[in-house]
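A single chain comes next, written as structure tokens; it is the form predicted alone.
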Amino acid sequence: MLKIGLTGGIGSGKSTVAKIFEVLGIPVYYADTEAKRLMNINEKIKESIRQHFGEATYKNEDLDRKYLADIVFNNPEKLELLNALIHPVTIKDAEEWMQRQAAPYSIKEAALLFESGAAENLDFVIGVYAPQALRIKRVMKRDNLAQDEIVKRINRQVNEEMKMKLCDFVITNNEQELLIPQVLKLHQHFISLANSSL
């Protein structure tokens, strides 16, 4: 079975693309969602987070995401530390999940595929590209965040153009080119690759 990565910067629309793949019957592992789940159920991670970020990171055994976000999003070293704690566990969880899938290929959707080293375990990586101004507009609407806060988050991620160069395939999500035909073309490509490797 082929293991495909799906990545893109904040507001690029990678979740929208992932949902189209799901409609086509392809299982998708959402790394961000799973990381949040693991931070609530994995005792080893919980212990590490408490140790590095304080007891207040958990309220009644549930992660206080706002408290933790306030710490890490204003401190690059703390964000790097949190990622170092979470990424290896999430990568392992994704690999185990992919092994259990029966589809011709499965997808791991993650913003930091290259940064975390997760891309090394995948057969191909799809990038979702959107111009920065459009990404900012989408995130302002979706998350109700101020523009400068979004720009700060974008600046903490790998340069988008550089990230797209690292990808094997790029889907353009600029509200001018249709998404579904681009996804369908890749879907057919992966199906035929999966079939030829049987």
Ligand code: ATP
Second form
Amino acid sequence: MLKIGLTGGIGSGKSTVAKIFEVLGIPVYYADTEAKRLMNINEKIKESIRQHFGEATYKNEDLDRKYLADIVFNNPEKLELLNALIHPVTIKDAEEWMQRQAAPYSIKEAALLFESGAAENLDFVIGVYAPQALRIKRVMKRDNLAQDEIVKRINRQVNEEMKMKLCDFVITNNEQELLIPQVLKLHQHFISLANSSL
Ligand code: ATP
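Having seen the form predicted alone, could you give me the form predicted in complex with this ligand?
Once more the chain from above appears, this time first in line as the rest of the complex follows.
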């Protein structure tokens, strides 16, 4: 079974593209959602978060997300440490999840596929590209955030053009080129690859 990564910067449309693949019957692992779940149930992560960020990170076994976010938000080193604790466990969880899927291919959607090292375990990576101005406009609307706040977040991420160069395929989500035909074309490509490797 083929293992496909799906990545892109904030507001590029990764989740939107992932949902189209899901409609086509392809299972999708949403790394961000799963990482949040694992932070609440995985004893290894809980133990290391408590150890590095203090006992107050958990209240009655539930992660105090706001407390942790305040610690890492303006501290790149602490954020890197947090990611280093979470990524290996999430990568393993995604790997096991992919093994369990019966579809011809499955997808892992993650903002930090290359940065986390997760791309190494995948057969191909799809990048979702959108121009920065459009990404800002989308996230302002979706999350009700100020423009400068989104720009700060974008500036903390790897340059989008560089990231797309690392991808095997790029979907352009600029609201001019149609999205669904681009997804269908890749879907057909992966199905025929999966069939030829049977
Ligand atoms: P993040 O990394 O911030 O979670 P993302 O890359 O997963 O973002 P989405 O949540 O899929 O991005 O898209 C951001 C917003 O833009 C959403 O509100 C989505 O509905 C909207 N959007 C994405 N693509 C399109 C499109 N082609 N046309 C109209 N709206 C779109």
